[in-house]
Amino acid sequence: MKKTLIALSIVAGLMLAASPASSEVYIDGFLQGLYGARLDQDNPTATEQTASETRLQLRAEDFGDKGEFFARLDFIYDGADSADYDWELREGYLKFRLGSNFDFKVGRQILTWGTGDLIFINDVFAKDYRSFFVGRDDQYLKAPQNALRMEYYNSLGNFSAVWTPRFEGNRLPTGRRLSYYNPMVGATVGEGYFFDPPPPDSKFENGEIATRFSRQVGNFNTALYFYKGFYKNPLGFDPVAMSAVYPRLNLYGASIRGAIAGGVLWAEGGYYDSRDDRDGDNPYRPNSSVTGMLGFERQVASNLTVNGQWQVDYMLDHDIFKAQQMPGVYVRDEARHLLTSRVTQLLNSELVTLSGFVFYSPTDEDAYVRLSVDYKYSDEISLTVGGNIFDGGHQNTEFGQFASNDNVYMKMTYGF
């Protein structure tokens, strides 16, 4: 109830600090149950449930002639173990205009950029896969952060430029309800073995700047990337602390995405500059890689849209990475390649959306299926039915180090 009072008091404090006093609050959200348990028995989880929690989301957002004013904020109730109330401000941000050419955005936003259809390689904000994994909306897949973002746009194009002053990381399973491949058990572990990387120094050299600059060219949009701080993942480890670590990181970019043939073409890369590990000698830290992706999404029949996408991450110093692996431990090509289908099926006077998923390695040997049945009951009212499968021929690949998590899910939202 205490935490419940402050979430309260700060939307309240925040829509009466933004919005004067002749202006109009809108104020919506939606109330949903979500429901999940997993089906492999064999799992080190501490319970058998993925999600079993009620969720209030509040979103209250006000338009003035100088600027906006904007809140989502989470009330959860969660049942799946222990019951526990929590809440998160999701979003709570100002966004105003100086002059005609530059636009500000401060405080807790959703930052997303990209073209990439669940495949995220110049986008290196914050992800939450605890969420993604067990059914939550895909909203859900995008954390929150604390950020300052400035857009400029001019005839030559738009330059876009995002401050993080605190690092933060993706939100990944803890062995609670899901497990995951720990490398310094070498095995598939629960809760027990869940190590919780310290985030990179509160100092101001450690802020996350991220820039973009897009360009409209003929049908399509091009746009430059470069991005200035860690690894999102803890992939790097401190031998004297026997911690996990999040390595520093710079990775320049460049993609184009628009209309052809009928449907979509994107196309992105990237180079990750692992500054820890230039040469490929460090074993506690990641190498550099190269990595790309083209994707191509059209409408093949009615109501009915098909995409794929294929991604290959070539890892730069390979030999030196491979001879310094453990004996009988799964190593990686040199060219890693990702697969990947999104097929999405209208029924019913566009009621029932039938969609489904797909991620396949035929190099790790790996895949990950979601599927979905969702059903718009009345305009306030809607079912979904999912499920999360998981495979994989060795423990410590991408997707083959959650194949005992495989769960169902199903939640009913209301909205308001």
The other form holds:
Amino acid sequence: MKKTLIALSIVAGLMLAASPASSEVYIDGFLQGLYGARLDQDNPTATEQTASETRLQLRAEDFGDKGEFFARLDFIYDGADSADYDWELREGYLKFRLGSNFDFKVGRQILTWGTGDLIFINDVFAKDYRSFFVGRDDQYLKAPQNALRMEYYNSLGNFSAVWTPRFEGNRLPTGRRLSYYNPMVGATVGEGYFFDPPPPDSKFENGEIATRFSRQVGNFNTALYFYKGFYKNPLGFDPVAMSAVYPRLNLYGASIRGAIAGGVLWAEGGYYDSRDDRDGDNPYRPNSSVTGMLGFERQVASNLTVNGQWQVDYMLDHDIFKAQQMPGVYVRDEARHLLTSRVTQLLNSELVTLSGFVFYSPTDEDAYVRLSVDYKYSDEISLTVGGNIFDGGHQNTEFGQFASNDNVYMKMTYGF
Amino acid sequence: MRNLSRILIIALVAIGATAAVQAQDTAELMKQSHLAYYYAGDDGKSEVIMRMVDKKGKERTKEFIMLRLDTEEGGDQKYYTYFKKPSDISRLTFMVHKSATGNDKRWIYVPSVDLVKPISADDKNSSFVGSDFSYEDVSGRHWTEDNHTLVGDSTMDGKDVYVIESVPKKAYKGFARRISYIDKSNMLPLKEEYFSKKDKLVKIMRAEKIENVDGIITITSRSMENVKKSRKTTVEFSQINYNVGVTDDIFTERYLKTPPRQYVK
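Having seen the form predicted on its own, could you give me the form predicted in complex with its partner chain?
Once more the chain from above appears, this time first in line as the rest of the complex follows.
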């Protein structure tokens, strides 16, 4: 009830702001219906619908000489599980400049950096895989964070720092709509195993700090990264509370990206320092790891763009990790390889977009395929159909655990 | 006209030395036209409405703001585009560092995911945002990339025009031959006809409206008709300003993420 009142007052505020008195405020948005169904029958989840929702997004923007304001507010009716109304402030921030070198962005915001295409090494801003796996728009892969971003520009380059006072973890499948692997049970679970790990305590020291220094060197954009916070997935376990936890993490990384050979080339690496398990001997915390990727994208025909990426994730102290595992459970290799490829074909004067994205790990023997066809019927209306297909030889790998969650969806959007 | 040009070329070749001078003069005319058309002022700002009509008569519209800075007159340029409509691309920004001689560099910023992305830009002939204009049609194909021949003089809508044929020096998939009709009074192209390798007319650019903007004669509406696909795109420019003092730093990631509000409203 309280939430509804807040939502109503925000809408009222937006409408007031949009009144002719302040002609600068600009409002637009979209109305969208998304319906998805699972292809697998034997899934332990509560519903066979992966999506059944109507979404209204309102965007409001105002700006003056000193700064600008932007808000993005979603209202959702979600009937996939039990009928439910919900709303979320996706973004609501103030942007302003101090002097000529400092840019600030304060408030609820979506944050992205790094070079990968759906592979995130140094981008440790919150992701929403619950949305990503059921066909919501690409923008929903990114979950908002309440944060303060500062950017400093000078002739050396650009220094960015993001402080998120309250940790924001990734949104992962909960078992209600998408099943997942539960190591406690040793099986893929659904209904009855609602996955909702507690975030780190609300303490000043538990805030997240993400920094980047980037600089253009010739054709290439180079960057260094440092992050202090927690793993965004709850990879740890608290044996007393019998609950998954977010382990502490320091991350050091670097990236480079630029135009070469008629395309765009990128490389990125990172060292994940698992602060609570530096020797790798704590069975309840993830081991540290070193990870790197290489990618290249090129327009191969006038409306056809193809890219490929190769990532290697190297776990430190893998022998100790291996010795800690229960017998019979698949143990990942010391070096996990992941190959991805995206193919985008535009047809009919860019009104039709065919898109395919494949993740494939030869070491984990699992895969995830995303397919979609999007048709812009008019400037306002677009139609999308798509599918998410998971496959794997083991039920505890990154994509293998979702093997029963294959789904297809359709989506209609009216933009205004 | 084609035959006429053939005869003319043959005649010119026969004269030999005169032909070389002639070709150079024609290249100079094309240079003047190019500068008048694509390099007006040192920089420029305008609001753009782009209407695309397909063969069934269905219309789609895009609205955006465009900033241009000439790094060098007749040379490299920088373009900044801020999309206003339709809704699915509103606030999206796009930047091109155009190289007169090499490959362009292009970046896109998608605000809904805070994503800055360089785009592979090998192909200057690919469509600009789904329209019948290519990137090259928007920012201009450098005159030194083609051999130009003055085919003759003519009149068009009561204006005296040069008729110039341009043939790419290196085989090019955009066109095999182009005929430009250039207004002698202001050097702006009133019409351009593009022919394919099989010498079929494939597209036609027309200057639909020409106005005096701050003392600079400007094409304020132009269209590109795709003859083969029976499609047409019309681009209207409004709120045009020249020499507004656009600075080089605007064409960087910082402003890609935060539009320069003094120009982008």
